[in-house]
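Presented as C-alpha cells, the chain that follows is alone, the form predicted alone.
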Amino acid sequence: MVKKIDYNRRPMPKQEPFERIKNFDEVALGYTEQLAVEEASRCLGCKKPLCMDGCPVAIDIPGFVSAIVERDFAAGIRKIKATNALPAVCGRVCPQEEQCEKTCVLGKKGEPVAIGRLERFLADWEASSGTIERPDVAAPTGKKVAIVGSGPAGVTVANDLALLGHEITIFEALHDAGGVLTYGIPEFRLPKAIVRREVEYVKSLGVKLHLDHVVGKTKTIDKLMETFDAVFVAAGAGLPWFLEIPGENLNGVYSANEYLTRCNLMKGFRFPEYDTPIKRPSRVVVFGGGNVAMDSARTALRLGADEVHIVYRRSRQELPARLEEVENAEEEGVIFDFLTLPVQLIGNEHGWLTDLECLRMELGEPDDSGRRRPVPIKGSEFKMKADAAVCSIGNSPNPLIPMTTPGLEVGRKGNIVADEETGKTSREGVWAGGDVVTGAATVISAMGAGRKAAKSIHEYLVNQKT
C-alpha cells in the first residue's frame, strides 16, 4: 500500500499574542505527543535524506524522526544526543528552515517536516519523564583541557571530550553559564531553566566549571597553557557595533547587548525582585532587522511601552531574521519602518533621547551580500519621536583575549583566525570555534565548530608526546 503524502505540516501551540506581551513566559507551548506523532508520521523515510546534509552536527534525522513515529522516545532522544549535547536549545532557536528543512523533500510541494518542533518534543519529553540517560564516558586519558566560554561552542567540545576521556575545566567570564544562550536570548524564546538544564547534563560527565573567570584579567591564555594540554576559545562574540551617527550617546540608547543582558542574565524585568532596574520607556525604536532585533523589539513591549519600531534600511524581503520570530513580531504590534535609515539621535537639554531623524531608502543593485544596496532618497529626511534606542546591528569579539595572547593572530574585525576544518589558531596547541572566530552567526554553526575542533584536539591530545 502506498503511503498518502501529507504536505502539510501541524502547527505549533503557542500563548494568543495579547495574552503573551503582558509576560515573559514561553511563546511556543510544544507538540503534544499526538501532535508529534502526527508530524513525523509525514516523513517519507527518503533512502538518501537530504535533512542531514544540512545539519552542522550531522544528527540523525530520519532515526530519530522514525523513533517518534514508533513512540520509542527514548531511542529517539538518544539518537539525537549522540552528536548534540544541546537537543532543547538547538529545538527552540536553530534557524531549521535554512538549514536541515530546506532540503526536506516535502518541502518541494509543501511544507518540510518540522524537525526542530520533533527535536524540541524529544529533548522536553526526557526532561518530563526524569530519566535522563547519559552515555558511558571513556577510561580517564590523563589529558587536560581547559575551555574560554560557556555558551554553544564550548559547551558542545565540552561534551565530546569528556566522553572521551579527557578531563575538562571551562572558564566563564560571567555569574551563569551558557553565553549568549542565558545573556542574548530571551526568556519567552528560551527559558533559562532549559539552558542550565543542559549545562548541568554537561557537566555530570565530570566536565568542571568555573564562573566569574575573565581569560584574559584573571588568567590569560599562557598561564593556562602550563597546566592544561590544550585550550579550546570560545569566548563569543560580546562587543556591539554602533551606527556611528550624531547622539548616540544621549541616555536612553543602548546596545542590544545592554539592553537583553540586564534583562535576560540580570533579570531587569522581574525588577525589584531582582536588583537590576531598567527603563521603561514609551516609544522605542530598535535599528537592525536580525533575530536580536526581534528579541529586543519584543522585549521592550512586555516591558510595557505604548509603541516600539523596527527601523530597517531593507525592505521586507531582505531581513535576516528568522520568518517565525518576524510573524511573532508583528503579530505582538511590533511596528516595522522598512528602507528607513536613522541618520542622527536628538536629545533635550538633560541629555535623554526625544527624535530620531531618518532618511528613507530604495533598493539599488546587489551589494557583496547578494541582497539589493539601499539608497538614500534625497530631500526625504523625517522625524521620528523615541524616548529608547536600541542598536542591533551585529557584534564582534572582545579585544582581550587577542591583545594578551602574543602570537594568535586575528582578522581585520578582531575575530580570531582559526581553521574552518580543525579550528587550530596559529598558538600551538590553542584552538577556537563559535562567533569568536565568525563574528554572530547561529548557535547550531557554533556547535558544528565546536564538533570539529573537539575531533581535532582528541587527535592531538592523543598522538602528543607524554
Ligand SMILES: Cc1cc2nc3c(=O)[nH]c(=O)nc-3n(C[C@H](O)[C@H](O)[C@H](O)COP(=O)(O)OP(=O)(O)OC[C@H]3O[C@@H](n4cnc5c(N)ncnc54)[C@H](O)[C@@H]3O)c2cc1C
Contents of the next structure:
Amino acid sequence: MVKKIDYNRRPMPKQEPFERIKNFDEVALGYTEQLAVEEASRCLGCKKPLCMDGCPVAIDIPGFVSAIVERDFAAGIRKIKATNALPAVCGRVCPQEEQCEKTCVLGKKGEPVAIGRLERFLADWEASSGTIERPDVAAPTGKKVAIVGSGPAGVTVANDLALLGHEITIFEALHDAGGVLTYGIPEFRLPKAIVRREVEYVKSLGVKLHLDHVVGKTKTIDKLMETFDAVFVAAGAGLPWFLEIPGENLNGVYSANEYLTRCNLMKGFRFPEYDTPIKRPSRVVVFGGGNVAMDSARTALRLGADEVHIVYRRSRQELPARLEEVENAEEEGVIFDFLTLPVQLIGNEHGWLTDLECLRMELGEPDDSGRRRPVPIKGSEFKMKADAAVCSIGNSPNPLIPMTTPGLEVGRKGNIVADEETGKTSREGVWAGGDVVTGAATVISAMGAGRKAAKSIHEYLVNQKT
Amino acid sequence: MYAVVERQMIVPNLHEFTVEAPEVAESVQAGNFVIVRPDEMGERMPLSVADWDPEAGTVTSIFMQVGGSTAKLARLKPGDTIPTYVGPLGKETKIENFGTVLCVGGCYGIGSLYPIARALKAAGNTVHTLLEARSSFLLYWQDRFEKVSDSVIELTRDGTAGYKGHISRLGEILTLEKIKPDLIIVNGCTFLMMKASKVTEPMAVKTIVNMNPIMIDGTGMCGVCRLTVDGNVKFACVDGPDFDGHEIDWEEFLKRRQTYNPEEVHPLRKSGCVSHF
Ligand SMILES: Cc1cc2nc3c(=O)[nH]c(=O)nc-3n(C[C@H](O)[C@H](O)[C@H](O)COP(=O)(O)OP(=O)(O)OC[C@H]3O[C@@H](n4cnc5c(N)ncnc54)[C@H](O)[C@@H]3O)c2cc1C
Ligand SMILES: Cc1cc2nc3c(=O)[nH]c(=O)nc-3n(C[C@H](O)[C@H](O)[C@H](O)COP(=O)(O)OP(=O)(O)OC[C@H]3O[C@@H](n4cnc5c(N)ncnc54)[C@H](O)[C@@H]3O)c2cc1C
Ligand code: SF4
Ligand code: SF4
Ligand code: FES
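For comparison with the form predicted alone, would you give the structure of this protein in the form predicted in complex with the named molecule?
Let's see the whole complex now, leading with the same chain.
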C-alpha cells in the first residue's frame, strides 16, 4: 500500500503575540506528544535521506523520526545524542530552513518535515522524564585539556573529550557559562534553564568549569600550556561592530551585545530586583537583519517600547535571520524598513539620541555573496525619530588571545586561522573552532567544528609520548 | 566564590577592600582593574587595583561608596564571600624610565596611584606625588607614598593640609616646588583627571589619565565603555583604561557616564537606613 503523502506540517503551538510581547517567557510552546507523532508520521523514511546532508553533524534524522512514530522516545533521543550533545538548543535555534529542512524531499512539493521541532520535542521529553541517560566515561587517560570559552564549541569539545577519559577544564571569562546562548539569545527564544541543564550535564561527566577567568589576562595560553597537554580556543566572536557613522557615541546607542547582555546575562529586565539597569525607551530602531537584530527588536518590545523598527539595507528576501524569527517579529508588530541605510545619528544638547538620518537604497548587481548589492538612491535622505538605536550589524573575534599568544596565526578579520578538518592552529598543541575561527556563524557549525577538533585532539593525546 | 579578607573604611566614604583571588594576584600590574559583583543579583562593577600580595594571593582596591552597588560592598565583612572577582583587566600603566614623573591622585585614585608610583620609582624615575582632596581628613596612604616618592605634596580645597585650592593651581605648585615633570599621571575622579589634563595641555607635558566609563564585561564584548580618543573610538576596558588626557573628548565622556543616573537613584531611595550600614 502506498502511503498518502501529507504535505502540510503541524503548526507549533505558540503564545499569542499580544500576550507574549508582555513577557519574557518562551514564545514557542513545543509539540504535544500527539502533534509530534502526527508530524513524524509525515516522514517518508527515505532510503537516501537528503535531510541528513543538510545537517552539519549528520544526525540520523529518519532514525529518530521513526522512533517518534513508534513512540519509543528514549530510542529517539539516544539516536540524536549520538552526534549532537545539545539537541534542546539546536531544535530551537538551528536555521533549519537553510539546513536539514531545506534538503528534505517533502520540501520539493510541500512543507518539509519539521525536523527541528521534533528534535526539540525529544530533548524536552527526556528532560521532563527526569532520567537523562549518560554514556559511560572511559578510564582516565591522565591527559589534561584546557578549553577557552563555554559556548557551544567549547562545550562540545569538553563533552567529547571527557567521554574519552581526558581531564577537562573550561575557562570562561564571564560569571555564567554558555557563551552566546547565555548572554546573547534571549530567554523567550532559548530559556536559560535549558542552557544551564546542558552545562550541568557536561559537568556531570567530570568537566571542571572555571568561571571569571579571562584567558590572555588572568593567564595566557603559554601559561596554560605549562599544565595542560592541549588547549582548545572557542572564544567566539564577541567584539561588536558599529556602523562608524557620526553620532554613534550618543547616549541611547547600543551594540546588540550590550543591549542583550544587560537583559539576558545581567537580568536587566528584572531591574531593580537585579541591579543592572536597562533603559525602556518608547521608539527603538535596530540596525541589521540577522538573528541578533530580531532578538534585539523583540527584546525592545518586551521592555515596553511603543514602536520598534528594524532598519535593513537589503530587502526581506536577503534577511539572514531564521525565517521563524522573522515571522515572529512581524506578528509581534516589529516594523521593517527595508532598503534603508542609516547615515547619521542626531542627538540633543544633553547627548541623547533623538533622530536618525537615513538613505533609501535600491538593489543593483549581485555581489560576491551572490546577493544583489544595495546602492543608495541619490537625494533620498529622510529623518526618523528614535530614542534608542541598537547596532546589530556583526561581531568579530576579540583580539585578547591573539595579542597575548605569540606565533598564533590570525586572519585579516582577526579570526584565528585553523585547519577546517582538524581545528589545528599554527601553534603546536593549540586548536581552535567555532565563531573565533569562522566569524559569527551558527550554533550547530560551532558544534561541528568542536566535534572535529575533539577527534584531532584525542588522536594527538593518545599518540603523545609521556 | 571569593573570600573577603578585609573591608574597612579608611577615611569617610572610602573603603579599603581586600579579596582572596590568587590567580589575579599572580598576574596583576599597576594600572589594571578587576570586576566584582557584590552578590548574585549585583551588577558588574570595575575597581582599580591599589595593591596585591602574590604570596598571600590577595588583591586590594580602594572604593568610594557612591551608589547601590558600592553600598553593598561597604556592608561586607571579612569572611564574607562575593560571587565574582575577575581580572586583571585592562592594559597596565606603561612603566619605564621617563626621567621625572609627577603622580597626581585624588579620591579612590590615591589608592590606584600607589602601585604606579612604586613601579615608576623601581624603574629609576624621580617620582613626585601630589595628593588632592576636599579636606585633610580625606587624605590617606601618605606614609606609603613617602617610601616610593622623592616628595609628597598635598593639596586641599579648604587648605587644612598642604596647598589650598584646586588642581587648577598645578602650574603654580610645580613652579614653587621646582618640579619639571617629563610625564604626569593622574588617577581619580573624572573631574580631577579632566581638569588636570586641561591645565597641563598648555604646559605641553604628556598627561596620562586612567579612565572610568560605565562598563559591563570589561573584556571588549559590549562596547559600552567606548570613548573618543584623538578622533578614534576606543574601548576603555581593552584599549585602556590609560589614555592621553589631551586627546580625550571629555564632553562626550561626561555625558556617556551619566546615562544611568536616573536609574541609579532608585536603589538608594528604596533602601531604608538599615541597609546603608
Ligand atoms: C543574539 C544572537 C542570536 C543568535 N541566534 C542564533 C540562532 O538562532 N541560531 C544559530 O544557529 N546561531 C545563532 N547565533 C550565533 C551563535 O550563537 C554562535 O554562532 C555560537 O554561539 C558560536 O559558538 P562559539 O562556541 O564559537 O562561541 P560563543 O557562543 O561566542 O562562546 C564563546 C565564549 O568564550 C568566552 N570567552 C571569550 N574570550 C574569552 C577569554 N579570553 N577567556 C575566557 N573565555 C572567553 C565568552 O565569554 C563566551 O562565553 C546567535 C548569536 C547572537 C549573538
Ligand atoms: C576602569 C575603572 C576603574 C574604577 N576604579 C574604581 C576604584 O578603584 N574605586 C572606586 O571607588 N570606583 C572605581 N570605579 C568606578 C566604580 O566602578 C563606580 O563608582 C561603581 O560602579 C558605582 O556603582 P554604584 O552602584 O555604587 O553607583 P551608581 O549609583 O551605579 O553610580 C554612581 C556613579 O558611578 C557611575 N557608574 C555607574 N556604574 C558604573 C560602572 N559599571 N562603571 C563605571 N562607572 C559607573 C555612574 O555614572 C555614576 O556617576 C572605576 C571605574 C572604572 C571603569
Ligand atoms: S542539529 Fe540542526 S541542522 Fe541538524 S537536524 Fe537538528 S535542527 Fe537540523
Ligand atoms: S528527507 Fe524528509 S522525508 Fe526523507 S527521511 Fe529526511 S525528513 Fe524524512
Ligand atoms: S566594558 Fe564591555 S566592552 Fe568594555
